[in-house]
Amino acid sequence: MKIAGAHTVPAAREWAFALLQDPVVLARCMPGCQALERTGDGEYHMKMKMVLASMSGLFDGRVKVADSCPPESFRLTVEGAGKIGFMKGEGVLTLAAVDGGTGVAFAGDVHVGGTLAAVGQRLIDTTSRMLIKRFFEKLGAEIAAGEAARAAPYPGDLY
């Protein structure tokens, strides 16, 4: 399955390119995941709660970042495998400053296979673009949390 798109997040290009980096960010960002420890120079063991129509379960896989061309572009994989099958994908992103922030353009192939893949290609695009969407909508949160924090006064000069 083909998944492309582009989202805006509002940060400058090389904070944003930074926080996609970045493996705490990720994790409470990405819908479901449970863990996301780093195993290598840019390598990650992930736990993710995958959750489809009816079904849902547990995924052990990697991510690995690759092609790093701060701040402009990555390569993205990742692999799972848990009870209701596998999933396997890779995809480029590509970051552009724009007004008001970043644009983070992104185009990749997914391959699921088991259970998984019984439900239906379009079942799994739509939530593939939902999962995606709430991802960008939790990093532009981490984002407005961060610039509230660097804001806000520093304890000592409220006296």
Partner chain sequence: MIPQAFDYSSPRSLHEALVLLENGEHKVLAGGMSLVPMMKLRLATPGRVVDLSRVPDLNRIAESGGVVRIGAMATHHEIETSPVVRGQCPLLSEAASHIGDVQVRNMGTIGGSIAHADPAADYPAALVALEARVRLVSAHSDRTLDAADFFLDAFTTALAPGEIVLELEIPAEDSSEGYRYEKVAHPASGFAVVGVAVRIKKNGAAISMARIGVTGMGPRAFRDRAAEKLLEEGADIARATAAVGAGQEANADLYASADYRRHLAAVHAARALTVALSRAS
Second form
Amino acid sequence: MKIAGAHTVPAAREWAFALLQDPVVLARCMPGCQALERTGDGEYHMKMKMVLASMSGLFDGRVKVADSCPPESFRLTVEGAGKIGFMKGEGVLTLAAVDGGTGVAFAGDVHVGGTLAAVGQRLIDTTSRMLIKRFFEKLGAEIAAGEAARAAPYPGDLY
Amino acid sequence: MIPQAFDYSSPRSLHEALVLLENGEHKVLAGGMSLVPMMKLRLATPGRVVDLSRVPDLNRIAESGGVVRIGAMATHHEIETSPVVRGQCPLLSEAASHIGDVQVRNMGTIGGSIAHADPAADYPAALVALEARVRLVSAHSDRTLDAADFFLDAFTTALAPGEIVLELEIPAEDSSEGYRYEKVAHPASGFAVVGVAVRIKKNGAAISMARIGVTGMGPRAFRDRAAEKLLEEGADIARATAAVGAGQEANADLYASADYRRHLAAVHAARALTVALSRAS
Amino acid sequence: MATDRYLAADAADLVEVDYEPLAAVADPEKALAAGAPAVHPQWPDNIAFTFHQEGGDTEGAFRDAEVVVRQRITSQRLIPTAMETRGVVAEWRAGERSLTLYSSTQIPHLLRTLLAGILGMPENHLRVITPEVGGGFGSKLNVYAEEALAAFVAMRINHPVKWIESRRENFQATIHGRGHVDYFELAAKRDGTMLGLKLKLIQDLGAYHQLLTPAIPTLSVLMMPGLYNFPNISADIVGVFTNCVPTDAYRGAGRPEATHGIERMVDILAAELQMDPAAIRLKNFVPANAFPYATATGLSYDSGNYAAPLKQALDAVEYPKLREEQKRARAAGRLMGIGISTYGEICAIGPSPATPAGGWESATVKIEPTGKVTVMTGASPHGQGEETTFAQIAADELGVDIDDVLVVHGDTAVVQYGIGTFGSRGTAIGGTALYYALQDLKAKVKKFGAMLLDTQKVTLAGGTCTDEVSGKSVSFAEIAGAAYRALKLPPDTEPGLVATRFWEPPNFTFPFGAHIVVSEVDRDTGAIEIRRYIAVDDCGKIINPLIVAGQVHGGVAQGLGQALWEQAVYDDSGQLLTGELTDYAVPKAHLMPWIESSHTETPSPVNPLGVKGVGEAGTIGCSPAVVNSVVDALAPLGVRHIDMPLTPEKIWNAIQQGGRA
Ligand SMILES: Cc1cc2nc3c(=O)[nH]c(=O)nc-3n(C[C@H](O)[C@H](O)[C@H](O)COP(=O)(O)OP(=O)(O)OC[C@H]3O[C@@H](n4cnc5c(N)ncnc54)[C@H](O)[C@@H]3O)c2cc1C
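Same protein, different form: I have the form predicted alone, so give me the form predicted together with the partner chain.
Okay, now the whole complex, with that chain kicking things off.
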């Protein structure tokens, strides 16, 4: 399934770019992320607990950041598998300065398989978009709360 | 198709239930029409299920002072057929009559439906159009929210861990009002591809009040205040509904694209308004 | 082995599978494209087989044609969705070294033969029992792995094993149906005379061959001329592997696809020539005096009067008046459609040379010493009601009360070998075997009756045997008792009253009919309303009208399912997206139109009962009538064809595009 959208991050572009690649930030903002461990260059192992209505499932997966062109764009891959199914989202995030911070546009594919996909068709589009939205909301909140500043070193000379 | 083993509690009082639910991992069981299928597919694997069916009076439906109170455990069938609901907020009865099939209406409850917050559920359209309020209680809290603030997103509500929906408070509809719930049902699931609930008050030929609630189209039910305003300012139905759903996110699935859902919302808003107008006096 | 289903599910949950996803292809046309992932590495082009069929001079017909219409027409992948999923219980009796297998199969005897090979055990130590089954529709016309596995495990652990398929498993492990992409070309003269037909048929086979997978599209090709009188046909089948569930026989099996194709093409031709769709059909039908009729595909149509059901259906809707109403509706901006489908089908499958494992059927009739009649049929009914039909045949022939007849089926230890239930064959072949067994017995009963009455000529009726001369009679039960006590025997006659017949049909039968659908499309939403559904079916002689009505209704429901709602959808990775009944829309009671069902009766000369078969007719006749009707409704907008299922959004898009054009 194709997925695309845009959200605004209340931070300047360079900072937003740094935050979006920061494992600590990612771990905090990815919905349900319980642990994120670096396994290689731009690669992380992730444990996630997805809770949605009465559904819940543990996912074990991988986050990968690639094709990094600071501060403009990078490719993000998030994949996970658990008993209730598996999912993979891959897309390119493009950052542009806008009023109030940085506009982050994304375009990519979400692929869901297993029980989730076989029985949850009418929900996949809605919920994928919701999870992405939650991620950006959380990121915004973290930035506002100054949490993010502590997580990521202030990229002084870039800013 | 077989759930995992789970513990089961069947509290006899609200207090007992709320204390049990202080453990945020426990799941409330109401009609089981949404929870049990998930458990059977093992998409939901609660360790303990707290069944509210034996808590007294949770399905009470009563009116006082122009407010209809509907207990969370009132079934869709009770709401569909209750003389109080039919008389005081018939829009909700009409919405209830469109839910699923007879079996589902006999088991499913309004509390379960709104707590589940399926984006394609029928009630939410009516509840936002009725400006209903939702009363939430936990072992140590009791608060009441506007329905519009209760539904946050797809399957996401303002319910905090340990909280349950206790009842709904619905301002009685004026007997001169016209109302209508129009639904496009998914041919497989029966859920609303789009559902539109409207209320209309007339002042002579003019519309003095309009409420439009839309479900199914987006991740949560919403009121289309722009269209309501246009109607109240004298626009005709076609013009007022042309842009219903504008600015709202729209869902897409195998059955209906986002654009088509938007279109359906506009068409059915117009149809619902036409019927509502004919019912208003 | 789990001791209950909960434990089994828990244990299965503990299995962690680490999948290495391979490239997949779920669409047959994409599977044919260069560079597509290979479903089986040993067949890199994904082509399982090709098949060419030709009759007459098709190239010549197209050269002489004054008009040629072409259309790509799909018959989407469907999930059979029998009410009851599959289920198996296997019981091994170590002492007897015998295995009893309960299975919801359509072919108990074939299953036993094939399982004997799979399990490496003597066939006569194996007993297959098929109790009452909640529908098969072809999906249980297979030998499935679970049947062998349950048997194997039961033997291993020396304990009965039970396996019941869940609905999700049913959707992903039981065969699917249809899955055609067809490219049709129809050549004709300007006056509407059809000259020749070309077809390129791409069959989505799924990932593996099941029992009849490759045979299904060949049935489509055989029936592609429909009811029309033209000798020139050329067809090419490409059987394509995809990473999907195998396709196989599903109610209609190849004939709905063929009928949908030809009936859509005839409508497209009629539109092209601005002819009335009823008139163009009447012009091209095989004439009633041309039977037996040899088709360009090598079949011999047994009997027919193709104009009769169409005329009956046209009368039922008051066709000229209806077209007038349509004119007025159109003038008022409404989208009203009238759709006709005239189908022909091939039933009573089939003569053994044309059927993979024998096409005959068997019947044993026992008149018990008390005069009660036991019928054992090798056909294995699945809820179609042959228990009633066969009891009726026996009661009529023997002149006994229908309540005295018991029909037994589906137990290989009790019933003589038989073939099974599929291809609308039960009554035409199984019923005929029964008929002949009854003739044998009738003669014997009369012999005993004549002996007891001490006369020559007797008649059998009303439970008694009567001397035509003296009027004296003896009851059926008395005769039966005498045949078994055998105090005295007629000349050259053995004791007992049992007869068995295996009947090999000399030909298929070819039922036909006409369905008309009156529809109205909601211009604003694309929603379709079926205003009227007329079905006139000719299935030969009708034995039990109520049972025939049940078959027509159920068949039409499944046809509507394909026309309007059902579609198995896979994503590009081969994930089935319609994996439950919340997404896969089967027909439901409240969605059904009223079906105005009637019949014409053209007996088949192939069997003495004159019956043809009706199990699949409703499904075959339905979908083109619906699509023709909806396309007719949209014709003023320039719409020429829409593929099934006709979802409202698809219709709405067609209206939008038409409106713009
Ligand atoms: C075949 C079928 C068709 C359906 N069609 C429709 C339809 O057309 N339209 C429609 O709107 N719905 C439809 N439904 C859903 C139905 O209305 C359910 O009844 C409803 O969504 C859930 O109510 P329930 O009482 O069954 O809740 P349950 O299934 O018992 O619970 C659902 C969720 O809500 C929680 N919960 C329940 N009660 C409370 C409470 N008082 N406070 C806090 N949390 C609570 C549970 O823990 C669970 O997470 C359908 C369901 C089925 C099975």
